[in-house]
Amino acid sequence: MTATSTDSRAPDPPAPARSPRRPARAGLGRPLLGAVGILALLGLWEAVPRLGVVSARYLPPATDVLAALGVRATTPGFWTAVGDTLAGWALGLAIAFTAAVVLGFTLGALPRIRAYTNSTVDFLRPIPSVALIPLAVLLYGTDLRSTLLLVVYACFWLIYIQVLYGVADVDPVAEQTARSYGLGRLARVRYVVWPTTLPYLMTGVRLAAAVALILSITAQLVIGSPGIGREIAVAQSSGAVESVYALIVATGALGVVINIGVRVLERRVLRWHTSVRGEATA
């Protein structure tokens, strides 16, 4: 009876065959979805003032703003402002990167000195960069250095903390193995500490790149240093509402370009890392 009941059991249904992944189509889907999202946002923006939900005096239709942006893009002053903004962004990020890497690796390798500096770091790190605007104006006026002061201060902590995390995450077994093979300090940094720290460092750079642009625009808007932020303030004071929105759109486009550039750099630098290889095969 037992054998009969066992034989009468319905066989398990065959597992559905999995369709092979199509990375090419998946790769095209993301930009397509992003483009659809932007078109939907522009459509909503166009409809809101046209339907009278918000007065066009305060929120011009998207087509008028894009037309104003097109006119501005043909003027040399617009590209000069873009260049000034990118100069403040790039210089500030480069200075912060260099200082954070040097100091992070140095203090990361010296735990006792790092312990002495922890309280100072905890005190300085939460201070927002915008709180330094009066100091920047007193020191440098409306010069580019005012923008650099704010950008460097904010970006330094983002990268520095990530470097400390990376140095602290070094596998002690790998460190001891390198020592047993007779690798010197510089060689251990090159082959053990640096590969472990690099993913943390790139995370800090990616975060700092966005913050650097935000603070660069903020400094130009508040302090009046050259750049897109000052152009926004001038357009606002002259009542050119469409130009204000056009410059804001230009700032957003600049942020997208910077983010894409940093992502490409991250994939290139970390092409050996499992996170990037997994993303590429997904």
Contents of the next structure:
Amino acid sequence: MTATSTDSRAPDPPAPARSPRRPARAGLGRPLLGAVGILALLGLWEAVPRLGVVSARYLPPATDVLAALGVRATTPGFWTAVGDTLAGWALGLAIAFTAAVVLGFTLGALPRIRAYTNSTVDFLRPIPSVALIPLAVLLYGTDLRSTLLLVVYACFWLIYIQVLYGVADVDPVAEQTARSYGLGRLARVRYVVWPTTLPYLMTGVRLAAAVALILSITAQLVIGSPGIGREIAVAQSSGAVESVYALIVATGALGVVINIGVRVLERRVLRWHTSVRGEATA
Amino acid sequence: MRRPLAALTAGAALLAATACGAQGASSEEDGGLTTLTAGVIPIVDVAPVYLGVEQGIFAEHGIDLRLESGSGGAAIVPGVISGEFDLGFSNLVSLIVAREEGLPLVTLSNGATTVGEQGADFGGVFVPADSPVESAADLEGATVAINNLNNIGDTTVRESVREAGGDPAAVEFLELPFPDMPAALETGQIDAVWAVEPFASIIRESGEREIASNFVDTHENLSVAAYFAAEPRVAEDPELFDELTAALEESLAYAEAHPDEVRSVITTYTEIDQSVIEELTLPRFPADIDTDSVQTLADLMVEDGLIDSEPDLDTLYR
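Now that we've seen the form predicted on its own, could you pull up the form predicted in complex with the partner chain?
Every chain and every other molecule in the complex is listed next, the one we just looked at coming first.
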């Protein structure tokens, strides 16, 4: 029915005065295009094993996998695993966020100390989180804390660096103006530094949200801490190929949901910012 | 100036604050039972402990056994050393290597033993149906996939080659996870694979050829894996570990006597397809480690250079 409403260029009743011609169609088209993309991918996935390009035993057709996922979604074990994965994701992201914001704002305000730490940060930042797996296992065994160590380490740098850039981007004129008006240190952070940093911070959070999910799953997959990743590992070591793909699809879906959530959050938090406002009015 | 370090550890420190209980977390009293945690792999071989828990054998010995089936075995030895696990399950080559590296591990009981029958073991060497390879001796110059280099796989496969009159040094080994082996074999990406259940059954079912039973070639009574613990932990509470060992031995005997129950308990902790479970070759589950077979294994490890010198196996057994 969406197709007919776009085709028959009818009066366009809902179009408000401020959005001229184009946006109405673009607004409808975008999610539609996304859906078409997914359908095309599923179609290709269905065809490849059916046509015998790849053996169906190692890549079961999409319909079989989705059916397996459907069956699995009715079991409480699946939702426990999803919950565990999201717990590792959310907690890890929250810890990384808090630590990065506190340290970022503190060090951002102290340029001399920041200069001292630069080289160390550059040394630690590129260390891949997965390289910490042996350490995580030794410290925390196979429970949630191992997952958190990996997630926090990876996400901290992403957000921290963005905060530093944001703090450094404060307009000196605005800063001086705020000083002239007698704003105290905290007030300046609240009314000058914070709004400047926020877009950077949100970029960091958006990147970190995706990375946190990847590492949450990786930790479960490799270390065996509870969650979808461990379910994948068990299915793998059981030779249950359909279950493996079903869980991978579930992970992908989780990623999409998280991404949509973060984008909604970004739009709300930055609704005053030109990057968001611009898109809405263009 | 220490800020950078603080930055690194900030997140970790927050967590560490809550982590202090990790060491002793596993032995709190719970309704008169002592809670112990075992690090196991979700594979067929550990069915006896799952069965033992299900049958209340551990409870009879005053133990509430929690089974942590992490993914690979990678987390088990560190977990046992750090005290996260009270006991673990591992193959004997890994245990001998760990012991040689100075990790204080001791075995509690046997884990899984070869069936001892050529062509009908729970693991073997497989080649594609149309492969020119007829026996293990023909593996000279071929590439064989194994799950872990310098471990029980290549050590025993080399012995198969040696027994068949081939030169084990001429065999190339490649690391590949078990789950990827059936596809690699079918698509001809690899000359041969060494696989264990359930993948041995999956490979057999797709019509590939089995050319050697490497465990049987090594020793007809080969103890493949064992349950183990950390020596200091055992010394701390010998009575508890006596009870644990007794419960393990009883569970193994129960599993040995009730293969049907073994097959049904496998469905509770793996996702192996029902049709495969019915076809599976189960290992044997004698309670005692065959020390003679472990000696053979250790000699091979020295010969192949996995370890430098003859290990003192007496210290390995509790």
